[in-house]
Structure formats: C-alpha cells, structure tokens
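Quick heads-up: it's one chain on its own, the form predicted on its own, in structure tokens.
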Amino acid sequence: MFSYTTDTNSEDCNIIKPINKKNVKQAILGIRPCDSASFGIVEKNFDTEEYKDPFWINSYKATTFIGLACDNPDSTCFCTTANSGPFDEKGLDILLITSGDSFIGKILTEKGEEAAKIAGWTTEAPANSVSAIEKQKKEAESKISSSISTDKIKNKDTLELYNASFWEEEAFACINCGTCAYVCPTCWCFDIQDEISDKKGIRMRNWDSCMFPLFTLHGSGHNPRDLKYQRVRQRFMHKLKYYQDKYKSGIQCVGCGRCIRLCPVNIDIRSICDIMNS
C-alpha cells in the first residue's frame, strides 16, 4: 500500500510514500464463468459511490478476462440457481467454447476485441456456430443436478436468523481452517500489516478470513466473535442474508461449489441455505 523509513538520517524519515505500482495490461486466460460472475459481486465492496479502492479498481481495469465455458459441471455446482451458469458471460471480455480440438471465442467487449487482435485470432465464425454453442450450453446446464432456494431468506427478519437455534449444531464440525474462504471467489476479507526490515518498512494487505479467531480480535483483547459458531454464522449470514439486505441484488455466492468439495469436515452451504430458507 505504501512504504516508509524510520531512519532519522534520511530526508524521507516518517514520510509515507505510495508504492509505484504500474498496472500493466494483463489477461487471465481460462477463467470459469462462475469466477468471472463473482467480480460483479465483489465490485460492490471495492468500487462504490462512498468508497473507491484504487488497488482493486486499477488492477481490475487493467485486466482482460478470457473465460472458458464449463461443459462438465461438478456434482456440487449449483451456479444456475445462484445467478450464474456454465456458459455465463457476466464479467467476461471473451468466452471460449470448446469445439473439437479447438475453441470458438465469443467476443463480448472492446477489451475482448483488442485481445483477439493482439493474439491474431481469426474473427470469422464457423458455420452453424451459434446453434452449436446454444446446444452445448443447454447440455451443460442439464448436467447440473444441485440447486438452492433463497427466495424466503431476503424477507426473513435478520435478528430472527441471527438468533436461530441451529447455528451451534451446524458449526459443530468446523475446524476454522479457512479453506472455504480461500477457495471462494466472492470472499474479500483482508488484514493490514507492516513488514519492517532494519529501518525500512512497507504496509501491505494480506488475504484473511472471518473464520479465523484472530480476525475480530480487538486491541483491547475483546473478541466479539470468539466462539466458533459465531464465526460460522457470520460467514453464512454474510453470504446469504447481509449481502442481500445491503445491496438488494441477490446472494454473495455464484454457486461454484468449491467450498463444498474442499471442506475437510463436509459443511455444505446448500444444506445451511435450505435451513435458512425454510
């Protein structure tokens, strides 16, 4: 975020200097549609009328997102009921679709057009490509057997859900490893730390998780979420309730299913969503 020195012999002593970070144009190739859909969710936290985060915004604007459609969704994927899908185009500049041993690229934005020209890709679409892509899309969507319902959650009283009796039972198995947060494309929690060597230092942001006991530890020693079930409740309330209440634009989840596949104790966001929505 910035650098500084505490060397009293330096004219820059105790002067904060911004990091000279050049946001060189870059491309992310092969990003899945569920991941690209997450940027619209995350953007509401980092690019708002009240607050604009230059680190996130500048990096995002310098990036071209070239997605790869998902022909074989995993059994834990529920993207089609989480405002996404295996061929979803939100957040993408180009969507690549497999076609035999090659790809068909659907150019979606000006950044996508520029990237296609730089890569030297032909802009001539194969015959019947539109109908072929639509067929592939329907086949991919038909393979998704998992779903969630959130229609009742948004109208439920927040404190009623917060004080519900099921949280301790649902959190019982959790080991607070943070895996769910690190694989989630819509998690944005971070910590701010100073790293100092001799008399030179930098302030940086580190990836963090609300599932960790130290995340909410105050300087006074008080921790408002010192119990495990409180942290588990925070995660799911934020994803499925708080975000809806604040932004009125659906849940903070794209249905990628990674947290389900990778949780070492099999905590399932779909099951918790069903309980909250009942």
The other form holds:
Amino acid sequence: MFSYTTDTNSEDCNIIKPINKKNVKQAILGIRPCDSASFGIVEKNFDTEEYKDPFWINSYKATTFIGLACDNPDSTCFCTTANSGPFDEKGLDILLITSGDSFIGKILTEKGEEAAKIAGWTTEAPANSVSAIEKQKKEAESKISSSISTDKIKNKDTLELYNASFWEEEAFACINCGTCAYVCPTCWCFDIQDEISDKKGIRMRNWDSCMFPLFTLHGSGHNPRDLKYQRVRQRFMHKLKYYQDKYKSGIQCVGCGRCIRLCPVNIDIRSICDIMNS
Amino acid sequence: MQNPYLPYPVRIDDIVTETEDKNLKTFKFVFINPEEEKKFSYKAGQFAELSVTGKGEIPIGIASSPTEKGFVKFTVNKVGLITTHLHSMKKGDIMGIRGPLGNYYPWELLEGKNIVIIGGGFAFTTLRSSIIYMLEPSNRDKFKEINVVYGARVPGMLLYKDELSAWKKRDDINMHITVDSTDDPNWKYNVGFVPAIVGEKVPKGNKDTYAIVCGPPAMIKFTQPVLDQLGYSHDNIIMSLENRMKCGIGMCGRCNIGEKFVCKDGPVFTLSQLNKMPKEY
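Starting from the form predicted on its own above, please write out the structure of the form predicted together with its partner chain.
Shown next: the complete complex, the earlier chain at its head.
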C-alpha cells in the first residue's frame, strides 16, 4: 500500500507515501463463473458510498475476466441456488464454452470485445451456437446435485439466529484452520501490517480470517469472539445472514463448494444453511 | 480517488503524562501540511488511526474538541506494540494520523437537551472533547443543564486534572468527580463507584435528557440498571464502543457486530440499537 523511510537523515523520514502502482491491464483467463460472480459480491464491501478502496477498485477495473463455462460440476457444487451457475455470465467480459477441441467465446462487454480483438479471436461462431450453448448449459445445470434454501433466513430475527442453540454443536469439530476462508472467493477480510528492513519500510495488507482468535483480540486481552463456536458462528452468520441484512441482496456465497471439499473435519455450509433456514 | 488508507503527516507538539502510573499520555499533534488540518474536520465522539512507521496503526478517540484549533489531541493508554512505541516517542517526532473516522455523538439531536455525561477510567477522552465543545461560549446556550459524572480508581488516575478543577468552579456545568477509594485526607470530591454516584447525583430521565456513557465494561454493566431506575429510555442512552480495528472504514471485517461495523457505523450507538445487536464487543 505505502512505503516510507525511518532514516533520520532523510527529509521524508517517517512520512508515509503511496507506492506508485501502475494498474497495467490484465486478464484472468479461464476463471470459473462462480468465481467471477463473487466479484460483484465483494465489490459491495470495497466500493461504498462513503469510502472507496483504491487498491481493490483500480485493480478490478484493470482486469478483463474471460471465464470458462463449467461442463462437469462437482458433487459439492450448489452454485445454481447461490447467486451463480455453471454458465453464469455475471462479472465476466467473455464466457468461453467448450466446443469439441475449441472454445466458443460469448463476448459480453466492451472490455471483452477489446480483449477478443487483442487476442485475435475473430473467427465467427457456427450458426447453431446459440442453441447448442443453451443445450450444453441445461445439461451442466442438471448435473448440479445439491442446493440450498435461504428464503427463511432473510426474514428471521438476527438475534434469534445468533443466540440459537445449535452453534456449539455445529462448531464442535472445527479446528479453526481457516481453510474455508482461505479458499472462499467471497471472503475478503484482511489485515494491515508494517514490515521494515533496515530503514526502508512498507505498509501492506495481507489475507486474514475470522477463524483466528487474534482477528478480534482487544489490547486489553478481552476478546469478543474468544471461543471457537463464536468464530464459526460469525463466518456463517456473515455469509448467510449479516450480508443479507446489510445489502438486502442475497447471500455472500456463490456455491463453489470449495470450503466443503477442503474442510478437514467435514463441516458443510449446505447443512449449516439448512439448520439456519429451518 | 481519495485514498482512505493514507495518513496525514503530523508532528508531536507536546506530550503530557496524565496519570500517576504513567501509563496514560496525551499527545498533541500539529499537521505538517496546514491544509490537511481543514480536511481533518471532526466532531466530538469520532476517532482516528494513529500511524507509526514500522509498527502500524491504532484506533484512538479524539480527545481534543473541534472548537480547539491548530492541533489535535489523543490520550493513549500503553497497552501493546504500537502504544508502547508511541509512549517512547518525543516532542518533534513525525508520525501520521488517519481520519476522522466513525460517527459521533448525535449533536444535532442533543441541541436543546439536558446532557448527562458518565465516564470511567481512561474512556473519558471523547467525553473531554464533548465537554469542551459544549462549554465553548458560542455553543453553551445550545444545551440545557450539563451534568458530568467521572470516576477513576484513585485520584492519581483521573485524566485532565487541571481542566476538571476548572470545570468544577464553573456554574454552567455540574461536575461529580469520584474515585473508588482514596487515602488522601484532602480529597474534596466524591468517593464511590460511578454507578452509585450516578444514582445520587444525576437528574431523573425524561425525553429531553440524554446520557452519554463511556467506560469500562463493569462500569457500563452496573450503570445501566441505575439509569433504568432513574427513568432513562434506552433511546436516550448513548454509548461509544471499542473493537479491534485495522482499516477503520468498514472493509477489513474484524470489528463487526452483526451487520454493523463499530468503525464505520459506530462507535456511537444508542442503547436501543445495541439491544437489537449481538453482544460481540
């Protein structure tokens, strides 16, 4: 984010200065639709009426998203009931669809048009592409075998859900490793740290997670989320309830299923969601 | 695009050790670029991130009042890495401040009302800001009766002692200073815990009387039933919270209480609001 010197001989000693970062145009090629859908969810946190996070926004604006439609969803995928789908176009500039040994690119935005031109993707798609893609999409969607319902969570009393008796039991197996947050495309929490070597220092931001007790530890030693279940509750409540409360626009999840696949103790957001929604 | 993470450079203009345990110091900062003082336009109740190179940032309530020009003041308790380093810094040293951040005591609403300020320990900083603000000659008429209950463990742990005794002599503010205990035979103020003094000295609640409460959790816990008994509605009890923070602008994710961020939606909440929120602070 910033750099500085602590050299007392320098007239800029201890003055914190922005690092001149050129946001060179970049493209993410082959991003899955669920991942690109997550950007719209995360954007609400970093681009607000009161404050704009220039690091996030500039780098987001400089990026072209060229997605790859998903023909073989995993058993843990539930994107079709969580803001996305295997052929979802949200957040994408181009959607690539596998067609035999090649791809058909569906150009979705001006940014996508520019990227296609630069890449030299000029061959017209076959005439029957639209219906072929539609068929392929239906097939992919029909392979999604799991789903969640969040309709009741929206109108439930936040405090009632927060105080519900199931949290301790659901969190029992959790080892607070933070893997769920690490692989989550909609988790955005971060830390800010200073790092100094000799007299040259930087202020940087790094990944952080609500699974760790240090995340909320006060200077006094008091910790509002001291216990494991309180941190597990925070993560699920944030994704499935607080986000809905705050933005009135669905949950903070795209159903990618990674947290389910990678959780070492098999905590499953789908079953937590079921309990919260029942 | 304004970068909300970039601190303004400031020079430490003065350092005052406030308490006998030397754990609380008040830092007076002067902006290096005078135009940035105007940008740092704040109201009593807001906070800022104090920024020390090589160490990091800490959120601290602004102790000076918007009516005091040319400088900003913060009283800092020595607790962790950054505050300990800050306590070793000297007059003339350069550092940064970032803000003002958060909301403030609802001054528009408080105009024309009786104000009761209840503070304990070193949480008195934004309350000092508020008192100075209200006592400013051009502001004093905007408020009716002002009562202040301020307590510390012992006399030597009270902040801003000179100002406390100056306010005590005035007739447009009722100061109820108290300590938990003292062996000083010359102690001329109250002895007793804040909740007890609130019960004895504070006027009864009505729709035109607002209490601003700021202090350690135990004080808040035992003061609330006293205010309930005095008839204060929970809409008329205003509190300021603390949580661990980094960004100060509602983005980094750690200070949330439910959907609210203490840094951006707070730190000031009414008790009515807090009643509807998880107790995660």
